[in-house]
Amino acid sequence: MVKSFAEILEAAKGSEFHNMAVADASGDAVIGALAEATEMGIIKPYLVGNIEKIQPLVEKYELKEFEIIEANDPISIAAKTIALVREGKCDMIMKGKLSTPILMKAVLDKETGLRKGKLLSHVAILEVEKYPKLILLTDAGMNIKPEINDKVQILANAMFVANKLGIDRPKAVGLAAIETVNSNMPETMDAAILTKMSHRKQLGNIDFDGPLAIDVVLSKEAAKTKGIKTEMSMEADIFLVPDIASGNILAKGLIYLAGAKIGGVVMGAKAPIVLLSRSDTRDTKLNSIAIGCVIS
């Protein structure tokens, strides 16, 4: 079982070598990671967006192996990546600077895109140091507010990701507020809904516990302080937040108060696209780039 990024970025360099199509490139941290990653020889990145400004950063960043695709305006640039994989040119989407809407909505196009019929959402892997293995935090990136059936598709994609990092039978918790099911507190009722439907084993192979509070699962103390049974305290994989502000807030707040190391794809399209926020560093951006390449 993979329990770090230093675990992760030398799975990377043992996988399968893959073709990148980057949407919009022209970034100082989009660039300097993926010179990183050629050098690891784990990708091949093919760029798309303005060579004139593009071509300053490659010259910079001594990137060596790679192509240029030419694209000057957004709706082009996420057109052009999009068929790069729809073609087979490549195996893996990255978005550079291009802007997450621009980009979803042509994997989206029901023409053109690269859906698989199922539901794509986000999942986050986080190393926290106080944590005894790797959390997978969903969704915190694409699904707004997403209803049981959802949750049931977010965990699936999750479930895959954890099985290529080598946990077999996840441990996921359902995270609330409170461990008691309450009707003015839906995500109570969906954590509800989906242990009973884990023990029935509609959820494939998982183990699911919730609701609980970050608290009950953060720590064994917390759990006999407030009477709660649960095998899930600091034994949990996969986090389930009720929504994408609480995930987002999670994930930000381990990262600038706890100094967790991050990085994160979007599942359940007919490749992993690495999705980053505007504000993710190198570090975090080579993390996502080695992640895509272990799911791959």
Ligand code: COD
Contents of the next structure:
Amino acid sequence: MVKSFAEILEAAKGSEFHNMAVADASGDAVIGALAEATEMGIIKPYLVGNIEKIQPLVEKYELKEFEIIEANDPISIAAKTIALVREGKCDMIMKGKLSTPILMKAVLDKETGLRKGKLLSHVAILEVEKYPKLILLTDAGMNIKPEINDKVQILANAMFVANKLGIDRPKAVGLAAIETVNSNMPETMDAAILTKMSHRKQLGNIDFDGPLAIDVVLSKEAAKTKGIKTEMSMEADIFLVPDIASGNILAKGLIYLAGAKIGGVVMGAKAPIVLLSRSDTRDTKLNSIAIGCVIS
Ligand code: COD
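Now that you have shown the form predicted alone, what about the form predicted in complex with ligand COD?
All chains and molecules follow, beginning with the one already shown.
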């Protein structure tokens, strides 16, 4: 079982080589991470965007193996990035400086996009010093307010990533503010239904428990004090959050307050899409590229 980004980077080196389309590569952190990834021999980037902005960065970071595809406005950058996958030239996408909604709308386009008939969802992987496992946090990047059926598919996408990381039967929690069901808090109802579905083996090879507040998940002591019996305290692999806002706040809080390392990918399309915030550091982008390589 993979437990750190150091191990994910190692695994990426032993994985298949990928041609990666980069949606607007005109950023220091983007090209810096790509230079490291090409140095490691795990990808060849296809840089989509404005040549005048990209070329000086390519020289600055001494990027060696690459191609540039000229596109000068966000919509055509998104379209040309996706075309690279549809034409078979690339098998992975990375969001560079392009905004997430513009890229994802192009991915979701019924005629020219990359849908496979499944729900697309984001899986963020976090390494936090105080937690003994990697945390697969979902969905903090794509689905704004998922319904119960969406959550079933969000869990399936996260399970796929967990399996690729060597976790055969992941443990998943449905996070909420409390451990009891309250009809005014829809995430508690969804989590309770998912728990029953898990008991009835409707979710596949996964153990699910919820609703659980995050103190119970992060502390056996808190669970004991609250009188909650669960196998998830300090054991959960997948953290299912109620919606994009709560997930995003949790992920970014862990990065900035707890020094978490993070990487993230959108699953469910014809190719994995390495996707995080535009403010991510070079290391975070490299982590995400490595995740994309490992799960492809
Ligand atoms: N998976 C599969 N199909 C989808 C999904 C999905 N996750 N979301 C929408 N669709 C399909 C719908 O069924 C429909 O057929 C079509 O796509 C359009 O659906 P809309 O109108 O609901 O979707 P859009 O185009 O308005 O929005 C889709 C986005 C992904 C752009 C939107 O959900 C969004 O903005 N998400 C948040 C992205 C974001 O800002 N992330 C922050 C990262 S730091």
